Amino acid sequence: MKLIGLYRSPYVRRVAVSLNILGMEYDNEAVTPFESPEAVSRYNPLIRIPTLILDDGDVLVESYAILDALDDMSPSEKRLVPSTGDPRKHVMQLSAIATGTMDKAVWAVYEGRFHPKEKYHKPWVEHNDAQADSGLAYLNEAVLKADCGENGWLGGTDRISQADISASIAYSFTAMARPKLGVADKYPALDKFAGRMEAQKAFSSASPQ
């Protein structure tokens, strides 16, 4: 398989990282659709990463379809979000403030790299930036809740989840996209988690530096 997209990008990394946890072998190549959009567009027309080529040629674009479709290529026992039932419904609600959370970082980033001074909108940047701060403080309760410890899941499950997974890359990205926001002042349990993350292989080995 062949990943596109640099790591710096947290949806590129946590396709990444899910890779690398399900002991899926693939190589990647670290290009942006802004630098190089003809590296992506001859698989992706929507020019965006990460996009995913797999060893029979199929194609996956966009992070919540690639990740869903690589559970569903994997055993049950590997796979990183439940099948059914509650503990589904609540790994897919912790992923999905995690990817929101995201979201917001990468766009209040956007506005000042890609407006012109002029017409960069600082309203705009400190409502992203909000609820890029509401999206990591939620987290932090929920690492809280679950007790996470030195060896517990955010997801409640008895192993890593994809909850884990974009929990850890939110908090990673926004403390390195947006310093200011002083997140690991305001979320030491969310801090601590992410980093008992990231010393794992399977993030350090997908470093976004």
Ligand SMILES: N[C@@H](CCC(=O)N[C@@H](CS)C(=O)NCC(=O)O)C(=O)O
Second form
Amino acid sequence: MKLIGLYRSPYVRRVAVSLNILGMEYDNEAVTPFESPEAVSRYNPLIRIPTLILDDGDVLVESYAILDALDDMSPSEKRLVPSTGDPRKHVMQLSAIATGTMDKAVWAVYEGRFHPKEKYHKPWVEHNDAQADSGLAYLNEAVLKADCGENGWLGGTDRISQADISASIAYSFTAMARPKLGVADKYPALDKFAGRMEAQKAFSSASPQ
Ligand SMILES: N[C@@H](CCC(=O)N[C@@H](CS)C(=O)NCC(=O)O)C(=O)O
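Can you switch from the form predicted alone and show the form predicted in complex with this ligand instead?
Zooming out: every chain and molecule, the one shown earlier first.
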């Protein structure tokens, strides 16, 4: 398989870490759609990352759809989202809050990166920052509720799930990309939990470049 996109993208990173945990082999083409649009557009009409090319040549786009396909390709004992019922709902909910947090932190970054200085709209950046912050507050509460700072898993599963992967990456990305939010001081439980996740080889071997 070939995973297109830099690990600096939290969406690419959640796919990379999931591939590592699922034990699926892949090569990473560390490009961005901004600097190398043609490297992405030949596979993905949206020119976005992550884009995953399967061994049979099929192309998958959108991290949630990619992750769903990877789970579907995996034996049930390895899947990262429980197949049914409340456990599935819970892991999906935490993963949705985590990816929404990624969206908001990314949009706040994009405003500064892609708008000329005179068109930078501070209230919009503050709006997105506040939503990213609120997403992390929710995840911090979830860590406290699951009591998983030192042991165990965020989604209440008996092994790592997509909730653990996406929540940790949402936190790490926001801490890196929006330093002014001071999330380590505000959300120590989530900081500790994400630190534990990031120490695993599946995460550290897909560090943001
Ligand atoms: N919802 C998408 C978001 C992907 C996304 O926004 N990727 C960014 C990089 S972090 C990108 O490709 N941006 C280029 C663009 O949207 O023009 C997913 O989960 O895969």
